[in-house]
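Okay, so here's just one chain, in structure tokens, the form predicted on its own.
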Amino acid sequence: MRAQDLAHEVAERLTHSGSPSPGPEARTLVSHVLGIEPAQLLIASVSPRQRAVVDALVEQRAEGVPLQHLTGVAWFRYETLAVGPGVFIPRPETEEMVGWALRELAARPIDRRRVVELCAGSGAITASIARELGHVELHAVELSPEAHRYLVHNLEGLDVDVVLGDMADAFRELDGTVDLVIVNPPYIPEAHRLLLPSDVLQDPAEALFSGADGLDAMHVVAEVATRLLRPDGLLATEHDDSHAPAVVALFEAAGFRDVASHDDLTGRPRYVTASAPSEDGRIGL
């Protein structure tokens, strides 16, 4: 059977089973299954153990399983990202924010590029940071053992300082020192735990959710941020779509200026950056 007959297959079942996206992840799994680029499914054929994985996969998936678990990989950027349950898989509309950073960073003196990546999951944002900009010095924090273990594999043969442990006590020699903080921390409200899909939901609950109104990880992030950067540091800050004004408040009660909302590939609000408090606007900690 030729691989190309079978992704249209594959595409036809995806889609009566609600995929998002039939037709690419129809071609990923193919592809996946036969060790192949996408772009050679036109020369290529399927032999009857390969069409039975396939077809395993395309069950697997049909009952909500994320691609990315079924593959083992995620794509982010220019990153190709080791991944699977006990790790929040990595959206490209966070992408937006990390090319924000990688400005930022470029525009300061090689010795001024001190960053701090909390609730790093998978690591795809201090990778990203890592392999697109010289001259940075990278810290990252995770608090899940399963997705510490992602994080380390990830950032494997890159100058990264990892840690295990929890945001608000990370990197306390670092205090006043940090030119940019940035983080896409849990933020879902616990209400919309009902309405995600099916494949969200196989994300760990700690990467998602974060109280009755989405921010409690969000005001800890303030207090860390405040603490670490130097008072002409960054932050930047993923956020629901829906709470743009909400976090823009908080960083303002907080005493961060310059404080921005920002849209992402969709053109939805999906990050906030600011600059650190002036040492007389800091919150106290």
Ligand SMILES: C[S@@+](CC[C@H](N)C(=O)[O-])C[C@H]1O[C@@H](n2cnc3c(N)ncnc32)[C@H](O)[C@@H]1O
Given for the second form:
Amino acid sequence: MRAQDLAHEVAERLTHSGSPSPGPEARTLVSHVLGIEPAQLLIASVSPRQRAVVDALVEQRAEGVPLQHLTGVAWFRYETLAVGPGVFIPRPETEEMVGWALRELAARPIDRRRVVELCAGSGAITASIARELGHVELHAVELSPEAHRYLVHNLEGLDVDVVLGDMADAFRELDGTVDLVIVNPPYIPEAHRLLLPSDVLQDPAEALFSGADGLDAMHVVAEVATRLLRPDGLLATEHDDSHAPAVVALFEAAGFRDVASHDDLTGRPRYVTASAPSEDGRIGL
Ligand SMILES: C[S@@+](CC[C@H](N)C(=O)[O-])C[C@H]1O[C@@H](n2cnc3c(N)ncnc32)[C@H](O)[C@@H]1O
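Having looked at the form predicted on its own, could you now put up the form predicted together with the named molecule?
Every component of the complex follows; first up is the chain already shown.
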């Protein structure tokens, strides 16, 4: 059978099962099983055994297993990251914040590029900064042992200080010396658990939920960034698209300066940036 015919058939089946992007998903699944690039589907053919594997994956996808868990990889900016159950699948919504961080770091001298990523998950943010910028000192912390295994794997070969632990206590030896704290913390209110699509719920709960209003982790981020940042250091944090005013208010109340809200690629408010609190402004936490 021709691979492109199978990809069409799979796309139809995924359409019926409610996939948001059946065509690209079908091409990804079929090329994954064949071990080729999607562009090569036009000239490839499929054996009966390969077809059986594709059929099994399509069934799992129809049952709500994320595409990235079936292929074992997720793409983020220029990175291809290993992912699976137990680690948050990096989202395109986070890519803009990384672009902001890269521009800010590039404008700094190379001895003023000490970066800490909190809540690092698969390592998408840190890997992007390491590979796209260079001359940067990177530290990353992750709480979940399962996610930490993916983090270590994805950052292999990059010069990153990777820690398994709670961000609340992380990197005390760096207090007052960090140039940028960047984080995509858990931020979904607990009450939204029942409203989420089934494939989002395949991400680990500790990556998603953060107390009744979704801001528990954000308060910890403000505390940790206050202790880590040097006086002219910067913070960037992703947040729920409905939380921009609350997150701006939270960091202003904590004494941060130049607190600004930014949109993601879809035009939704998605991340907040700020300058470290001045010495006399370290209040309100
Ligand atoms: C939304 S995910 C973000 C992962 C990754 N940075 C990304 O953007 O794809 C949040 C991550 O924070 C981790 N996490 C939650 N609470 C934490 C804490 N107190 N300290 C460190 N990591 C934490 C979760 O295990 C999860 O991997």
